[in-house]
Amino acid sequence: MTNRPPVDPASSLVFRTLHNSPDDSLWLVDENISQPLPAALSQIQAITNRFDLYQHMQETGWMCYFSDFDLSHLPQRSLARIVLRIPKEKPLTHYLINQAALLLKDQGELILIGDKSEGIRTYSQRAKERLGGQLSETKMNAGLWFANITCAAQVSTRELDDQRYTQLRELSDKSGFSFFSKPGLYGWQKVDQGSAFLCDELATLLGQPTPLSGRILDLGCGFGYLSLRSASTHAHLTCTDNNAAALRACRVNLDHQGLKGEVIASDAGNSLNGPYDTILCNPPFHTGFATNSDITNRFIAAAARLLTDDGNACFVVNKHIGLEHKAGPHFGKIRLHADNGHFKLIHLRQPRH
């Protein structure tokens, strides 16, 4: 039988309010649920930014959509309750308040669920602001709140600041790469160091020059950086992320760049097949507010699968993660390539298919 992890009790609370929710209800979904969900409720509709919530939910039966909180094929003022759990991400919150007071009813209801130290007290106070309506708080137990927040028939027209959540725009790194990038994904105004280690040290990691050629697959790839930096027009590229703002921002910067690759949806890799000749990782290690020590473990496995026998899987981690004994199972070789006092090199052979 299979130990499950408690579900917390934030989404314990939104569980709970779906099943007391009326028809014409809409529910975000984020990283920030827990698992295992609900079962489908044929009244509400759902909308996640996250493939494996979207593939959880969709064999489960929910009415679920996949992208990065694209609402504009719902009709205005045309909804009864929209349930939040608020989200890591400041800007991704103040978007989705802003879609609530275009989508709602009048008199329709904003539920905001999330603890006092993730700020939802104040996201509360600005949810009233926009909406126009009035707000009413309950405090659950320790710092968990859940705020209902009516919609007025005139909205509030000032906008909260989302950071134009919406729209990529075209960033550079002190050394002057230039990407493309977008509120809703992690780190999305710099580029991850750790990244950008495992480009400066590739050629040296794998004994060849770069950009490299053959099959190419960018495991977690966020919005591309190890393929921009890494992979020539000629390769055959893959690139892969579990998250919608990723997914978009990722293929804009290939098309950019000129390189032909396919960006997938997948949950660490399950929906490919490979196999790949090089494999680039700097997997993540939170979900949400909570870090994650079982990601590493299926990127890990993941890149196994997916390696060519003759290949070789190259990852960036951060110090304190013991990714050279999580591979052991996995591959035959396994060498510590660097180690800059923040991060390290890890480069693995021989995958134990």
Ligand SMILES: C[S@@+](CC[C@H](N)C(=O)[O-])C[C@H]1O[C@@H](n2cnc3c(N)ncnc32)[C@H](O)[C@@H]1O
Given for the second form:
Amino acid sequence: MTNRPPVDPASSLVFRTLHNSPDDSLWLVDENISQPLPAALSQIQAITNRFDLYQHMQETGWMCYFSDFDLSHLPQRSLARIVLRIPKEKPLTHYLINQAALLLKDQGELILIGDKSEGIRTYSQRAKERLGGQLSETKMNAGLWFANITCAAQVSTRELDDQRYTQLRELSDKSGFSFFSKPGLYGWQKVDQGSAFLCDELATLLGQPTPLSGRILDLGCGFGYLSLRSASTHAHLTCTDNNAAALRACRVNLDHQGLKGEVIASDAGNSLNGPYDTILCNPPFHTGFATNSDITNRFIAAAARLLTDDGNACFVVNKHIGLEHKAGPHFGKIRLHADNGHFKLIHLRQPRH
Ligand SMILES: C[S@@+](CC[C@H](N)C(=O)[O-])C[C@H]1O[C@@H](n2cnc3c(N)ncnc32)[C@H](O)[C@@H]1O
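Return the form predicted together with this ligand of this protein as a structure block, the form predicted on its own having already been given.
Now the complete complex, all chains and molecules, led by this one.
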């Protein structure tokens, strides 16, 4: 059974605002929006960094683009309105406000919607300074705010600090492992400790030496950590994720390490055919507002569908997640390989196709 998430008041307000928006409006959609999305509005373009939302919007008739908020195809000073439910991440919010200063017409409007606890009032002030126009704010209910910021003929040249949102940069962890990453990507500045545990244990878990060859799927790849640590240059890798920034970073990381493979956008592997000899996965905790349980189940079902009959799926999860139980209907063999007190490693075999 699917748990329907509660209706998010900020998302409802975004949808009502879109209905009353002029032609030449742009809706920026990130994970901080709840479903169901409204019916398509023909005059409004939408850009999202989430592939599941993109697929859904395409199917329902929206004029929608999927990217890591690359807005370079839009002519400068061409938009009457930009609507944004403020993202959770500060660099992304600052980047999008900076973009609004380039893209809005004289007297165009940036509409920011969000909760006080999310920093909406501070962001509204910063947007006013950047756009150089007027700010009008309305408190809707509880902590929810609606802010309308107009764009002046002359905008400020002082950009908000977006930590160079668009740029990939090389980082390294304390073991010296280096990788390319960027804001906009899950845990972008660090290596996930669960994923590190899986890679440290992978050879023992599988009973075969690493790095691995064969057809490998990195399901929910992020910047590609599991692949970078586990795959040999003889492997054929498929890395997939729902997030556009993750896909960008992963592509660069594979190329940089000389690994062969494809990097594909998908919602929990839904556009892939497989089969794969090995599947590596550290499933997400949530996707936007969807519940933890739904998304974990979808990752397990995808692994079962995409694994060869004699293949191995290797999952790492927080030790409180009952992955073994959830995997029961999908796999004939389920083994807890290790538990380090924070994370556990589960070895899944004999998929029930
Ligand atoms: C816990 S992170 C693991 C990332 C990476 N594999 C690592 O080990 O560092 C989970 C990943 O799943 C991705 N994700 C979330 N929802 C997804 C979905 N519906 N389909 C595909 N990937 C998704 C996130 O973008 C994130 O990169």
